[in-house]
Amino acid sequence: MELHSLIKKAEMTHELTEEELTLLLSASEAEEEMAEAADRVRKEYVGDAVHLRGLIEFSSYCRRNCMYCGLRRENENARRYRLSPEEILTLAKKAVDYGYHTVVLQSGEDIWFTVERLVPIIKQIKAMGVAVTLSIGERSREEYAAFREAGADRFLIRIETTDRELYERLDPGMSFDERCRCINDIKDLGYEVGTGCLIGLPGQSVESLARDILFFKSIDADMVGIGPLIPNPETPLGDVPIGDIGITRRMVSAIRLLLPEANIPATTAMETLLPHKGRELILRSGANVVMPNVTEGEAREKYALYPGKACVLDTPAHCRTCMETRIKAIGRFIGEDAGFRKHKR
């Protein structure tokens, strides 16, 4: 079948086959037609609303030893810290009165916050009147089950790849059963669930990346972010190249085509690649998030994942504005709820 009528397909239907999948992935001449099907089909699924969610990064210490990540726990090189529940509170209230009705926490995967620690933090975020989503990592059930009797909404974490031996080989000490069984207890729970995968892991295939996106659509995600990798000098990946920019743009289109509901983020790694016009790449091949960071102080610079990471001498206030210019730049504009995911089918 020739790529225009598998992006008809696509467009038309929401499925297509792993073979199918590999084909558009690997065709970088599909890449414009895939990029305004799936726009299209944003625009009829989730309207032209941008949501925006303010993310704290909230503690930079990590027991995993992920070789693609700065916050690996035997990089020596990284700075570490906690914000206080105070400081975390403190950067909640500022993300409201940013205007976010979301505000998501994210940190390495630090159990010093434990369920003791971080419930009374979630309650009070969410007694602001805003959406909590958390990006915190593996835990159990019982964990899980209190954070979202405490009030939060959704839970972000990526698959990375649906490759067990890449996943196991890259994230050395973690289970891919695991990593499968977190995710079905968020979902199970009632989270919204986030996933994602990382483009451009050493010894990752098309193939696989297609069988990702088959992964996301057979639990039903309700947002999933897609980033290139960009290798960390400081991690056991410092050398590899650059995730392909091109793949990753077709992975987000291919994804909203067969997820038309899904919340999909135009991520920051692809804004460090491509400065001042990462973002709006994105978001015009089927993207409808953008999380801009309201961390503040050596905190802001201190969560480094990978170099150069776009925003980082920026203030939140400033991200808050540039934001809103590029998206009404676009023809788009920024949405006046929490964003969750509208079932339509």
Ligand code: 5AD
Second form
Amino acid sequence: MELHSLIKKAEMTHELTEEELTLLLSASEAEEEMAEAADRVRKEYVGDAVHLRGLIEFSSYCRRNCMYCGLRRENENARRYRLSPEEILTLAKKAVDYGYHTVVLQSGEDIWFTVERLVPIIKQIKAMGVAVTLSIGERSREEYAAFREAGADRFLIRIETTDRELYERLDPGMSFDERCRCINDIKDLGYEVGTGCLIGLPGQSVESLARDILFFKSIDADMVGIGPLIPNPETPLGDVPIGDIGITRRMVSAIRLLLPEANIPATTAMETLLPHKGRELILRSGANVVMPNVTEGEAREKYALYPGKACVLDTPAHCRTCMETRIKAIGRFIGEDAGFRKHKR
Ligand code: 5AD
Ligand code: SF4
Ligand code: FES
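Could you present the same protein in the form predicted in complex with the named molecule, rather than the form predicted alone shown above?
Zooming out: every chain and molecule, the one shown earlier first.
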């Protein structure tokens, strides 16, 4: 089948085989047409609203050692911090005052934040009348259950790659099966599940990216966040090339085509590689969510997964206005509800 017919098939049926996806993801000449088709599907299924999620990066401590990430435990140059519960609640209150309807609590895998410490924080943020998303990595089923019970609505946990061998090589000490266990438990406990992958891991094939998309579809992911790898010189992967922008964009479009109802963020990594235009480009290629960072002060700089992160030197208030202007400039508007996953069909 030629590329054009494949895109039409994806737009009409939301189904493609691994081989078909691989063809599209490899074809830079298909990129604009894929983005246009994905933009139509986005409009039909999730509309013109862009949902903003206020992101609080509350701890830069991490017990893991992922080869690409600046927060890995062996990075002695990483500047570690841990916000107090009071500081987290103050930021959450500000996020609500900016008009964000979701607060995302993100951290490295920091076990200082036990169930006893996190549950009251979740409850107090829920009492502010917003949705709460957790992005804190791997925990036991019991812990996930306790956070859910406390009111957490969603959980972000990227699979990073569905290539088991690559996953276990790049996330040393972590197990692919355990990652899947976490995702299954999170889903089973009734959270909205957000997952996703990195684009441009050394040894990652286009076929494997195609399989990543089929994995997202197989678990009926509510959210899918993807971004290009940005090499961090303080990690073992400091010298690898930057993840390909075109493939990342084609991935976003393909994800929208195959998972029409999903919430898909325009991630900070794309904005970092294409300053002042990355988010728009991705919002016009299938995405419908942005996660503005509401972390303030030194913590904002210290949460450094990769260098050059967009908006690090801007204030949360500035980003709030900036995003509103940018969203309106592309003919879209800011979502006025919590932006839960839509179920159309
Ligand atoms: N470049 C881009 N994304 C990264 N992440 C971690 N390190 C990097 C990097 N160097 C991503 C991972 C993780 C998410 C929070 O950040 O995919 O799941
Ligand atoms: Fe820790 Fe996540 Fe970074 Fe891995 S990617 S080192 S788990 S913060
Ligand atoms: Fe942060 Fe524009 S969104 S400066």
